[in-house]
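Single chain ahead, written as structure tokens, the form predicted alone.
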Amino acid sequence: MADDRYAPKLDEFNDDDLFASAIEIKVEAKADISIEDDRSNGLSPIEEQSHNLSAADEIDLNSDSEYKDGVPDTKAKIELRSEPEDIFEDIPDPKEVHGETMVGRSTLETLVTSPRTQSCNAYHTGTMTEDEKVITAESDGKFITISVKDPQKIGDGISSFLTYNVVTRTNIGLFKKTEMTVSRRFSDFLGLHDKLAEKYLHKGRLVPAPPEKNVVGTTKVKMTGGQTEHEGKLPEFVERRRAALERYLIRIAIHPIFQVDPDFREFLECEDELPRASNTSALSGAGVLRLFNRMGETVTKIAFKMGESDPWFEERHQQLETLESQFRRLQASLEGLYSHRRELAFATAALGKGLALLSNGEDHAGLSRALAKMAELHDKLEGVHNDQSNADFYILHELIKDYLSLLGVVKDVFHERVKAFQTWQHAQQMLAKKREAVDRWESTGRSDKVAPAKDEVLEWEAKVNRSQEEFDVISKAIKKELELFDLQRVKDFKAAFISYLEAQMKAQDKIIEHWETYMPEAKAIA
């Protein structure tokens, strides 16, 4: 039987370092992984290129054993079904399906690491060469890469909605094709998000969250074109979604639980359209009973403390917090540098245009054609200042935006396993009561009261062992989820912080190329 846990005292937290908490586990992986399914007949494993995930980094979600001197022991066979009755028992380890499927941290570098290859207006309009889209694979080696693209509009007014194609590649065999392009709504989306969370959140997982809600953005989008007229070029709020979307379905398919899940592969291969999330409504009375679910639970979260067993746990909390709080802080300092640049992007192109009139009015030939190429410059490096504010946006804002939303999933986990500790300490009430009305009724000779209640105090001692099970399951499960969380976000800050630098580098050579080019008609002015 189960007894209670008591938190010891803890000294005051401080961790300086955002990037402290990441760990660095080198494993040699030996394992076997055994489909069960006809279509991946004859899969091996590959030699995993220097742009993914390496071994080296990476956590097995699952395994129980123990560390030996930091190093798990990753040698048990591993058994994959096709359509896992617990997907939770047989889970292939981390090692063996990145390296089976190389979606990795390639995809997802490669959605934020893409400002060399494009344009002015490439940020906005998330072009990428097939080159940068595809992950390399070798000949024996499995990938998937995903991509959501052209978004629709259907219909026409309030009634009318938006659908983006989902392009899958993939050569892994628990899928039926290798390549598919579906059609899907935002509803879908949150569908698969609500289908997941309801699977795996209440176990300890790390279930990625979907881009928010924007009924002012969406009304705008119905109201008017799928386009805005200007080049026809998409509006701002339909192309941030659609990257939204793409780094959502990037995160799901990097999971080695929920990339094998079968409403995810469903999501990605059925071309036939998905049943109805009508629950996602705000509006809904599922989306009602949904606030007032929230509300209650933010209730009981200020209401109950739990008294902590585990100091990890309290010291994970705390750094998370003071994460948040830098987080937060860099991206308010991100909004305002995206809109000093856009300003700036305005200003020179009204210099510009400014220029432009005053040559039209210059007698002097050599001045007003001076004039006349300043203005053109000045209407290049509004280009430039367009593509570092969208850099700013695309890939520094949207990736701490997406570790906002991911930490408020951590803080749901961490609330489940508080709910998983409540019904343990209640079911421990519960036979504490139970066997003192057993006593009560010895003391006072009711024999025929005492057999049932303690059948009940069997019953109860029953539920406080599953119950204590569940508590000591979904903490084990939370540690090697925030592991590789830790070392995910490690390897995304990184690849962000060398495309951004690329980035301003190229702006900052265009800059000094195209002053570079006045120069000699400048000085040509007699």
Contents of the next structure:
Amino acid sequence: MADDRYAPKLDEFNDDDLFASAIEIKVEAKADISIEDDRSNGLSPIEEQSHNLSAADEIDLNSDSEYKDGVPDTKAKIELRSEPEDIFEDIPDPKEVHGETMVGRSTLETLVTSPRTQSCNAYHTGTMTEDEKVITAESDGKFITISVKDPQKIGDGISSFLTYNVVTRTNIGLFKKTEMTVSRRFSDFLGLHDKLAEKYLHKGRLVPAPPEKNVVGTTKVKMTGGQTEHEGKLPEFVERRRAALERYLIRIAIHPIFQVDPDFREFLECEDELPRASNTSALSGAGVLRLFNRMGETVTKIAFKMGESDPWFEERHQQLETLESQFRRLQASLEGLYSHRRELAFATAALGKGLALLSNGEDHAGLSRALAKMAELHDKLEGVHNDQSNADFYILHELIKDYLSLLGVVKDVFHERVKAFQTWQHAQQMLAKKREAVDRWESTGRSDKVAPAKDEVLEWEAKVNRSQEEFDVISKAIKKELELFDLQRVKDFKAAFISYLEAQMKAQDKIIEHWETYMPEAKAIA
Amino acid sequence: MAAYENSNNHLDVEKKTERSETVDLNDNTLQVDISDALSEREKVKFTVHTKTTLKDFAKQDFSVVRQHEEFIWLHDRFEENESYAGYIIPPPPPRPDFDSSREKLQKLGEGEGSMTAEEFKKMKQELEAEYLATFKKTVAMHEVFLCRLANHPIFRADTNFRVFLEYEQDLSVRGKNKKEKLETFLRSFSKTTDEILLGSTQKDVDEFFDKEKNFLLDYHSLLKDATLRADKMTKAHKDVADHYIKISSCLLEMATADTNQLERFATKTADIFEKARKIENRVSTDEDLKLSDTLRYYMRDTTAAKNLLYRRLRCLADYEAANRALEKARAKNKDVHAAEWSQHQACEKFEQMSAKGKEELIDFKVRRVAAIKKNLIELCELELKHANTHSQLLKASIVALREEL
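Could I see the form predicted in complex with its partner chain next, after the form predicted alone?
Shown next: the complete complex, the earlier chain at its head.
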């Protein structure tokens, strides 16, 4: 089946200076960085360094930093900054680490700029074998292929869990190897999402949403005894989750920024168990905190109405709302279709059994045989109908569900922008106050208070500027992300519907086959 | 909805195929068909058209208008007639039942607000088609009933039948009032218990009939079961087809609201779902017609055959009772003559019935096998045709959609 969905058009990002607008960095006093043109370095130092990078937690900061690049064939204008409110302020060796990352960045630059010079539009059709979906994100010879397979139950009872094998094949240089397989559990995926969200969400990037938690399904899996890998059938929920996890990783992989994110790389590469992302569990302290945050945010969402200066956002917002309601309707219909087709499959099987009984009770030998054959036929038809309903479900329904959750992320991102706006307004207000304070002190002749007040004014001026820039940055980033989102959406939809129709066609062909084998039987009744 | 009940649905029905299904003798001396049917409020009026070369009829080509109750009246006359006891009486046609269609239409009307105009139109069309299909079916059932009577050498000569065909005015058969309905109910109740009792106590001398009885009892319940399941399957199929409508309209909505990128694609896809739906629907109706209805018909026919057997058993019981009475009379040497005579009657009746019954049952078997075979073949052909159309549609649409990529 053709899966034409996952080819990112990197050239479009180039045109829009993705990296320039994404994260603007200001040179601050302490981070004085010299830029080496390390292009000549081969890939090996990068590989070593990225290994170091993945080891240290503080890398997160560096992945955010981008560097002034004087290379002529790049349109990207990037500036450095380290964020003041960043938690990762204790960098052990700024220069060295920065240097490494810069190399990484410039290599990425190469990756990104080269498509500009060549036209790239490489759609790659994925191939689907029985138990895995291998989907390729490709552009210009650089590709990354991810598949999630072999769910396995580790342990027993309440403390057991499922692991999945994540198989990656890539020739992107930042990765240590070209092929790797690691074992991950569901909370690892959630942990990855949390890390990415922390880093990128407030910058206006659409971080794909991970598959939902499912308490009932998980508990069922925990409680069933025996090794699930030897069991013929894992519960359907596991298969759904596996497919969803795969789609999730692929969505991350095709996004040009996330693709090279060190956390993502670590997730794919690191062969040891990742540290338990225990704060992803609902009952943890972090979980409770998250809950509070969410409630607070909901209140602000309702309470604060941002005066929208940019009509583009207004329009988009409307459009997204309509899209969401349409998706919901489509999802409901698809669910209906899916369940009815399942019913059809059951009914067909039941009819088959009824016919078999009838055939036993029939005393005319010829008719009896014909009826028995018909019973068999209906059993086969049941299989076909089941396949059809699987197609309904996995191809279409899950797609719509994914998009609904993505729309939720878009809403979150919009909200982040609102928050940025709020910060900016707040900073402006504070600035005004501080200026007033200065005036007041000056007029009352308290020169001792004037100086610190003036300092405060400067501080707040800087904050105002910074928050304004952040707001602009996030606005631009959102615009770009939404463009990418739209493109991806169109592509996904087209591909999904086509593959759905192909599945249906195969099913019809099977039906034809079955009835054709039956026909002579019917004619042969004496 | 009121519009429906008031509308007169004229239907020109070509039902030659149905006739050949149950015909043994195919001479044209008496041909009966239902040339027209009107649906008025609760009632359906059938125009029964007869063409005959027999001298007993006043005219050679004539029509009368009959209602369902009159068909039932006719059936009951046959059923009650003792001289026909040895025959399988063709099962009466089921009452025209538009209740489910009406219900659905009502629900649709109520839910009108929640769907788009397009969707509503389509679903309404669907329901109308369903209504029409039910209508056609009931006409067919009535016709088959008449044709069987017309083609049966003995039945066709029955006076009641002739009256039914010829009498131009209303037969003024009133539907049974409450008392009569209760009577019928009680009678059927007692009949069933009697049947069961007889079935267990009365031993049949003739092995053939014994076997037949067991076979028919089993077969009947199996048929019933299979019919129910077939009905469920057809219904599920229809539901699937209905959902295609919803998806199609969702897609259309998306197409109109979306910017150009997805518009053409979505519109085309919506169209595909529409077409696919029509095909699925047709599959469902054909399955219903060929499979479910055949099973259903033979279920009722086996009931008729069972009735025959029951009557025969009853007759046998009477015969044996008469024998015993004769012996007793002979022993007492009183009323011997009367007893002899009644025993003789019973014996004759019984033997006639057995002979006829045997014929009928064998005939029934042959008929059944032929009919089921024919319907299975037709079902097979239709399924293949539809699956082929569906597959072609999908192939063509995939090509068209790929152009849009």
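For clarity, every value in this text was computed on a predicted model and none was experimentally measured. What we label the rigid core is the largest C-alpha set whose atoms superpose within 1.5 Å from one form to the other. Positions refer to the first chain, counted from 1.
Core-superposed comparison between the two forms: CA of E456 displaced by 2 Å or more. With the core held fixed between the two forms, R435 has its Cα displaced by at least 2 Å.
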